[in-house]
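One chain follows as C-alpha cells, the form predicted alone.
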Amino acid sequence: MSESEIIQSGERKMSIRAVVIGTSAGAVDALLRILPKLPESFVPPVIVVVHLPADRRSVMVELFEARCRIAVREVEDKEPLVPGTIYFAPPDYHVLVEADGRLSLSSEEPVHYSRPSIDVLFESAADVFCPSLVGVVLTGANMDGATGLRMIQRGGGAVVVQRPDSAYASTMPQAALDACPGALSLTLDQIADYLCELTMVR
C-alpha cells in the first residue's frame, strides 16, 4: 500500500480519541520503530500491551521515554489518561478503560495465557472510545489482540496490523487478520506513518 493510499484511508483520523497497541514476541524491536516517531503534537494517548513475565519488573518506560518526543509512563490504577502520553501495561496486571476514561488494574485470570492481555484492553477501550478509537495489533506468537480488534472494527473503529511477512513472530497478527477482514495490513514504517497522520490532519 502506498503512503497516498494509506493516508486516504483513515478519514476519521481528526476524532481519534485514543490508540491501542497489543504486541508479544519481537515487541521492543517492533515498537522501537514506530513509538519514538511520533511527534510532540501527538494528541491521542497511546495504551500499550506488551507480554511481560509476571516475575520481573518492567523496564519498558525507561527503554521508550528516553527515545520518545511523547510523555511515557506505566498504568497505575484508577489515573485518568492524559494527552500526548504514551501507557505502558505492568507485569502481570490487565488493563481496562473504565467509562469515565479512567485507566484500571486487574489481576482477574490470564486471557491466552497471558496477563496482561491485548483482548482485555481492547475490549474494554472499544465499549469506551470507538467509533473514535484506533487499535493495533503487532507482532507475537499467540492469538491474543484478534477478539478485541474485531470488536473495536464493529464498533467502527480503525484497525490496523502488522503484516505477518514482516513480523518477528506471525501468529498474532495473521490471527488478527483473519478475525477482522478488510483491517489495513502494514508495514511498521507504514503503521508509524498512519499514526503520525491523526495529528498532521487538520
Second form
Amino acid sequence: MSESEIIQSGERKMSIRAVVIGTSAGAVDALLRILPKLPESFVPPVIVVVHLPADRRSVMVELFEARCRIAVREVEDKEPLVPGTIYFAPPDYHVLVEADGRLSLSSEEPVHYSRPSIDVLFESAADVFCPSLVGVVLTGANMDGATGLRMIQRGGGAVVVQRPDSAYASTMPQAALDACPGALSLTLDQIADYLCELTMVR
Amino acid sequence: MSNPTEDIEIRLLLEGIFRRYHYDFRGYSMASVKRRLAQARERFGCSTYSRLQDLVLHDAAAFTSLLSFLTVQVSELFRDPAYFRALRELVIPHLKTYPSIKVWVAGCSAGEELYSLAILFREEGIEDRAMFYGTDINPEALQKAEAGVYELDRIPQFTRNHQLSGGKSSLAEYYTAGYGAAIIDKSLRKRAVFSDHSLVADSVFGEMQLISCRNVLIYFDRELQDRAIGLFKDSLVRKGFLGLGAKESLRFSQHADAFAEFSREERIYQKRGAV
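Same protein, different state: after the form predicted alone, show the form predicted together with the partner chain.
What follows is the entire complex, opening with the chain shown before.
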C-alpha cells in the first residue's frame, strides 16, 4: 500500500458499517487464518458466504465459534445485524441486506450455480452500506463474487482480494481482481491484519 | 449508496401494480424484490423502472410475465426431507386422533409440497380422512399444481428426498411417466383443492389441523410476516400445527406467544390450547 492509500483507508475505517466476505474451494482453511484473529473489540458485523452443499447442515458455526473471540451465528431470516458478530449464510439460501440493517433470506435461483451466492450478498450490501463497506474475496474455483465486489468498489467501498498466487484456488480471486483492477491484493495474514486495523483506528 | 431515484421508481411501480392489478408487493422484502425487478427490467428491455411501470400498467400480459419474476417458485417433492421425517414421526401421531383432517399449504407454488404431504398421509394411512388446500397468488403456478405434472428429470431428486424422509413405499407408485413428464396419480389429486389466496390481502382460511408455509415468509417484511402468522394462528384449531421453512421462526413475531415450539430443529410449532 502507498502512503496515500493507507491514509485513505484510515479515513474510511472510521465509518465501516459492515464487512462482507465470499469464498468457496479452500474456504475453511482460509477463514481459519482470518476470523479467529478478529479481536473482541471488533465492531462491524461480518457476513460470510461460503459455497456449501445444499443438502447438509453447515458445521461452520460450530467450527468457528470454538476458535473466534467474537460471536458466530448462522443467519436467520430478518435477523438484525449486531456489531462484533460473524454471520454465516445457511446452505441453500441467499442472504441479502435490507435497508433497515436486517438480513433476509431467499430461495431464488442459484447464481453461478451457487446458493448462497457471494454476488447476491455483495450487491445488496453495497446498496445499503456503501461507501462504508469492506468487501473481501478469498480462494475459490468459480467466478461468483466478482460482479458483487465491483458494485462495492463502484459504491466507494473498500475492496480486498486474496493474492491469487497465494490462494488454494485462484479462479475466484483472479476474477475479482479482473473486475476490480484497483482492489488491494493481499495474503491471508495481511487481510487479517487489515481487518484488525479497522477496529484499532476507532 | 442505493440510488434514491430508483428507490422512488420501485415504490411507484409496486404502488401502480397494487392499484391496477390488486397484487400487493409493497410489504415484501425489498432487497430481494429489487433484485428480481432488476432482472425483469433487463428482460423487458426497459432502461428505467418508470418505463417498466408504463409497460405493465398498460399491458396485462406483460404484468402476467412480471408476476413470475416477482414470485419465487422453487420447490421439490419432499424438499428438506428432515422436515417430512419430523412430520411423520412427531406430528402424524397427533393428527391420527382427528376424525377428519384439514391441511393448508400456503404459498403452494406448483404443488410439490402438497403432493408430498398427500403421499405421506397415504403412507401413514390417514389420507382418506384428509383434505389438502393449496393456495398461491400466481395463477400459472396454481394451474401447474392442479395438473400435477413435473419434468421427468426432477424425479431422481424427488425420489432421493422421499427416501430420506423415511418414505415407506416407492415414489413410483404415485406418478405415471410419459412424454418426458411425470403425472401425479389421479387418486392423490382427488383430495387436493387449489385456490387463489393472498397472505397479504385475504383473510382466515378454515379450521386447519396443519398449516405448512415454508420459504414464503422470507419474502415478506416483518409487518407482513406478522399479518401472515396472525392469519395462521386464526386458521388453526387449538393444538394445530404450523410448519415453517428451515431458517424461518416466530422469534420476531408478536404472535410468538400463541404458539409452542414443537420441533425446534424442523421449525414446527403448535398452537397453544388456551389463548
